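A single chain, nothing else alongside it, follows as structure tokens in the form predicted alone.
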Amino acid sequence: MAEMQTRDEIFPATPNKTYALMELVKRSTPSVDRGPDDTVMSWPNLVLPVTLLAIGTTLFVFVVSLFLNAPLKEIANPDVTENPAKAPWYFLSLQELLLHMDPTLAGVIVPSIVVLALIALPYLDHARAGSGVWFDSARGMRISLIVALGTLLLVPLLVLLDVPMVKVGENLVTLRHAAFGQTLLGAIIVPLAAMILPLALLLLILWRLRATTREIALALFTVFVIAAATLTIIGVLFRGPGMQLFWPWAMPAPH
């Protein structure tokens, strides 16, 4: 009866009230069991560091622009195709994927899955302990570093497996193209396996190590970020004429 009275006092059945109880959900939140001693104000603890970071980043860009020249290229000539025709640096990771798999897979499906996974990762972790702390723990830091190193080694290896290495007549073709051609197997199944199997192995190892949900989320986030950064670096520094691989110091002129 006391509970009913309390509810009626909070949510009175009167047409003059300006709010209503829509739904009750049984679930813990980071704010449960926390008082003033466990929280901090957004000002100045959050707003001030973010503002200083924005000012520092802007100042850094200004200083770099004083020493590095970034001229515009000449007007595009429709009769002369640029070689290589590279996308802006922030799309080079997708352009690199286009070299190794079906365009729909590389340009639509894989990016969409990655973006949705990054959006969903924060919602998988409901633990209150260590929330807001970078890497949560020493173990989380170790997992992130090991996964970052493994991704940094695996991504270039997968790229190298798809470079010219089989000679057919006078032309060099890639091992994947020589074996499968632009077929369902060579353009979709093999690239998907190259992406899914390492992730499945990583999740299996983390499961055997009894990793927490947060540590799994850290590992997956690290894979996505390091893979995208590595593909971007490959596209910027190692792709030359014909989108072939070159060492940066052996890049043909004028590239």
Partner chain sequence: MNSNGTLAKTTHFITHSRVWKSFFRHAYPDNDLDRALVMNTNFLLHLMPVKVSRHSLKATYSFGLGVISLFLFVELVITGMLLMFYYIPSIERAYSSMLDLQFSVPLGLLFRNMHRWGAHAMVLAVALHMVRVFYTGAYKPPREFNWVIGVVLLLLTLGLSFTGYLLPWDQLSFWAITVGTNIAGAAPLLGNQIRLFLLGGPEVGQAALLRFYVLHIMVLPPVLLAIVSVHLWRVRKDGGLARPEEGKS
Given for the second form:
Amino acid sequence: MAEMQTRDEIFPATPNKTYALMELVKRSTPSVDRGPDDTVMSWPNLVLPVTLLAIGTTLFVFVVSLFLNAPLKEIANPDVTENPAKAPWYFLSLQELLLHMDPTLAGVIVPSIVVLALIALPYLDHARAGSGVWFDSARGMRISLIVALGTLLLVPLLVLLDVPMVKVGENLVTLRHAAFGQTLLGAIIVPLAAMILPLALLLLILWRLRATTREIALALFTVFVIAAATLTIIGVLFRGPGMQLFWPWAMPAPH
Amino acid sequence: MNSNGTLAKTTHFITHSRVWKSFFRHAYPDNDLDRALVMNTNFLLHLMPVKVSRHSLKATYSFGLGVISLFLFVELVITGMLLMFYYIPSIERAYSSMLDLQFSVPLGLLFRNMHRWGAHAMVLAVALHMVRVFYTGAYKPPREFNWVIGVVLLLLTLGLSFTGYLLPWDQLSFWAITVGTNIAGAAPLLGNQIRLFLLGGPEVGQAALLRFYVLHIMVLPPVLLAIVSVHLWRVRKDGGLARPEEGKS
Amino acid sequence: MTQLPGTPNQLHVSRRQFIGLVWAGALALTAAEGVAALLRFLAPRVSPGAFGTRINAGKIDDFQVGSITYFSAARFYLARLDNGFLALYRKCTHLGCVVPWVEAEHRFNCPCHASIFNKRGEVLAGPAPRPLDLFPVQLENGEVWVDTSQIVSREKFDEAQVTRV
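Starting from the form predicted alone, produce the coordinates for the form predicted in complex with its partner chain.
Every chain and every other molecule in the complex is listed next, the one we just looked at coming first.
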């Protein structure tokens, strides 16, 4: 009854009008029921920053281009492989994975899962709450930070574990290669376990913490972003001739 | 308007002429009516709403990364068209046209640099844009589909950058593309077929250069442009940038 | 659409629906033809005489036992083993880098991801999943022929892979 009164107070029904207020719904609508202070005119409040960003972006690229020249090596020669032969930097995280596992797993299965997970994300975490808020909550931010730190430590550790360090005959090979050789176990099962076990542990902890869907999404996305960034940095700065690891300041010249 | 100075008179004459009025259907936006009209009647500005929430204007909310990506794309289209005047997609002449651009075409080096660094910057900006959208939860309903479009745009950006990478035809580009396409070749079943179609042969050669060139200048940019249009349109239709529910900001 | 008396209810397709289905089918078929035509047009082609055809490598006697001869244009190494010939595709089975033969160390060293192969193409170290791929070798009238149109991949080295002299 209270609702009826409100409705009639706002918009009394009269028989000589062809329109009337039918119902009051408690829900937010775009801008309409917000206070006038919530929005400002786009001109100049939005137009100005966008224009400044346009100028700033162009100016930034222009100034960088004045001082830094794009690389151009000698003409392509199919007979002489560049050493190291690196893919463009945004694929170096993939190339790093390829050093440690079967090409199908590293080059196809892992990236496909990542892309599919990204596409599925908004349909899995579909609660409206938390939209437009950085890290959802203080707890969400804490989870993201801790996961980021953990990933930052674990990824280089896993890479270092797979460095050639065992002498087999005349050649230095990795622990994985020495133990399993070119078997299914060494190329697929062990690397797969190295990726899945930490993730499973993470999910177990989150489950014990009664984490929300959004917090699980925050944790998994953080693993993806930090792992990709770390692998990219390793690929760009630390991989030298023969894709061996070097310190960036002790990098031998490519030959 | 009532000043008698020559400048004021000329300005008045220009802004009250038939030609000017056929261009601009509003007076100078110094009042709310004209501020609304300028947003609605200007083709470029109509991409933006008349009024915008204060929350979306905060620099630390969006960092302007989407806008930066868009303008980097515009810059890349312009410098790319300029480079096309000199670049020849043939394995005999591609590298020498690069040398030409570097050493003899006036400002050729500058435009090539801008295209190269702009491309790297765009990949970075698009990736950071995705990271921002994720951490602010801006993919949540009703913006789910625009997030999916965004993922497609990220892949298209990578495709554009990758196809452009081969074009200089130097050792760097040749081996990067060889390694990159062999990753695709590792896919079971269709992997090798996809690689053969992409390269137009078993190894990176003339066919691959031409295919990458056509993809880079003629196929992917219009596709990206079309999907970016849908992306921006959806931003408006989904109610602008994501913001928290009332009373929680 | 009225139903004829006695017609069972299931599988009833009205004329309107039927024509609609035929149209949809015809459109789908046309689209499929378009895609097939596009794929045919874009399919890679092999030019005669180049890599991808049958190549004469030279006289059998020109190759010393234990030697490795590089055919750059045809993309293979011809290995003269104790008992015969092996034509090894120069592409690393990991990610397709060209593996150079290092005479001093007597092995193939892949510069990309550090795979190492011996002269039979077997993997000694590194991430390469298989030995180097082979091309079929035939001996005719004292000459060595290598068929580069067929890439033979193998899981491990086997004496049967060697073309015996």
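Computed from a predicted model, the values in this text were never measured in an experiment. The term rigid core refers to the maximal set of C-alpha atoms that superpose within 1.5 Å between the two forms. Numbering follows the first chain given and starts at 1.
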property: G140 grouped with L48 as one rigid part between the two forms; result: no
property: Degrees turned by the smaller rigid body between the two forms, as judged from C-alpha superposition; result: 17
property: Per-residue CA shift, P44 (Å; core superposed between the two forms); result: 9.3
